[in-house]
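There is one chain below, alone, in structure tokens, taken in the form predicted alone.
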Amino acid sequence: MNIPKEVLEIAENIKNMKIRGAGRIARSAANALKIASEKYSGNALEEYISYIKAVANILLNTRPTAVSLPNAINFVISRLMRKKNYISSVEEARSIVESAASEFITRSKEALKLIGAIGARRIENNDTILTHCNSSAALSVIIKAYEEGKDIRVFATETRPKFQGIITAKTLASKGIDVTLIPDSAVRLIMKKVDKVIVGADAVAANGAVVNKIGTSQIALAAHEARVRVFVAAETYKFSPATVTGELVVIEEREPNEVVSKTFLEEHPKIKVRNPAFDVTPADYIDAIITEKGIIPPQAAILILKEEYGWVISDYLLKISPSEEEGETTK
């Protein structure tokens, strides 16, 4: 089964963060899946189907925190899966993918406005913020308060060891605003400051805590110590399923030559370096979700999974429950 190159470049683009961010991640694999079904040329509907499925694992195995690139997959997937004992043709098969592929980006760039210009009402004139990481819905709140008129001055930080909060600072200068980079070590200093904190969101879990690029929990943390407003901007397909269940989002640790020279790990081979790429920032520092559905209570993110995700978790308990075949019984 021969996957085509550009899907191949695009899993390797996503492993070695070369796309980078869950919006761009998500809309990427998304794309891929699409690529993928436009390059196939059998006529066998068995054989697509398996066929598709093979560039999603490829992709599933790309990174593993960023809950956008299951989501995305799935949303593309189950389409076909729910379809599948209706469709007699390749061609069918291939519509549906691919029109579903293209819905879900045009979805996601949506939901990217939408967030914007509902987190601006969020923001005053005069209001200092902080950002971390390079998020775009983060900067799509910001970006939108600004182009709203209102007179904003912006934080970010580096966000070690990849500096992603270079691009995000590069981003907000080129828009015109006034934007200050800092070490990530200066947050606690700089957040007297601060009015508020938007950051984004990698994955949401169902009791509201949210996983984001490490050094998030410890911004959070500054905040929350100065009674500074933290809202995380997220679209719902960063929303985990599988939490309501109780599964933990896994915690990506990358190469440790991200952190240190290689040439520093051959000299001190004693030295062991870990790089953790997330962290956890529960939900009690978070005081506000800013969804395309709508602005939530972080302990409200259960409701937008039962409203987007409830069939995906039906399916997912039946799958867990124990069946009667196997000896027991549900009361």
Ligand code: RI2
The other form holds:
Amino acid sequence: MNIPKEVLEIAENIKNMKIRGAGRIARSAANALKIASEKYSGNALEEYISYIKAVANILLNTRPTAVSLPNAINFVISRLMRKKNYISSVEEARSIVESAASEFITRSKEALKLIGAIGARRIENNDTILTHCNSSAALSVIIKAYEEGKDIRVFATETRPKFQGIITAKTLASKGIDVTLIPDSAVRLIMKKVDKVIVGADAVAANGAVVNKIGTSQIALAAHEARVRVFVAAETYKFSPATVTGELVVIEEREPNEVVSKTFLEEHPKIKVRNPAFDVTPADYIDAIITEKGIIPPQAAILILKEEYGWVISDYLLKISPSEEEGETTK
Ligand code: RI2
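Next block: the form predicted together with this ligand, after the form predicted alone:
Let us now look at the entire complex, which starts with that chain.
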């Protein structure tokens, strides 16, 4: 069964960052599964399941860091696999996949709104906020606070090398919010004027560490030094169940030509260029994580993981320490 071209296009656009932002990546992946399911033309159940799993694998291999991507795919695939023994037709399987994908997309959009409403309560009149990169979750908080009538100012970092901060600045300006774009290197100087830092997340680990756009940890360090509070806005599907068993989040390293031109690289073959896309901010430098379920201290990330992914975590734990009973059955 061929993979539909629309699905391959979504995968390619996630890879080349035409589709970007952890939440949007997750919704696009769910949508790609839905499209793949709708376009399946066969009528063999086992073949349909292998086809959907193949599509899931293509999507999983696009970008490694944002855990929202595997969580979104798991949300859909796990529903299919749990009911696998009770369904007998492709039609039933398709309806499970397609409704799970739609449910994920709806929940994700609702989560963004809730984060805005919950997070905005922490913004005070006259606050000056600093944000980094382009996070829909962080923007939801800032925009909601403004819509509630709070007089706020925002500093948006450019976010080299891909300048997503420009999207943030344009979005805020279009809403009428007072926004100033600054180079990433100006953060420590500007921090003196900042009341709160609000950023998004690509992954939240079980120990409360936050993986977000490269530069976030430097910002958190500067905020810590200046006693400025740091808030992370993140939907619960950005929490990483694999980290419960000590797995580390893979930090994506992108092409050097995002940092300097291809010509520069050719002309200076002795200059090495690195382009890590994310960094890790330890829980100690984060005051709170704003989720759609409420605001938590980063140290409580494990509670969210237990609540949202209890069953996934037990699967991981079983894999690393098979029970005696299981050990015997594999002999
Ligand atoms: P939302 C982005 O990654 C940024 O790191 C941003 O903070 C994070 O995803 C979360 O974005 P990239 O795709 O889901 O630009 O809040 O590499 O929109």
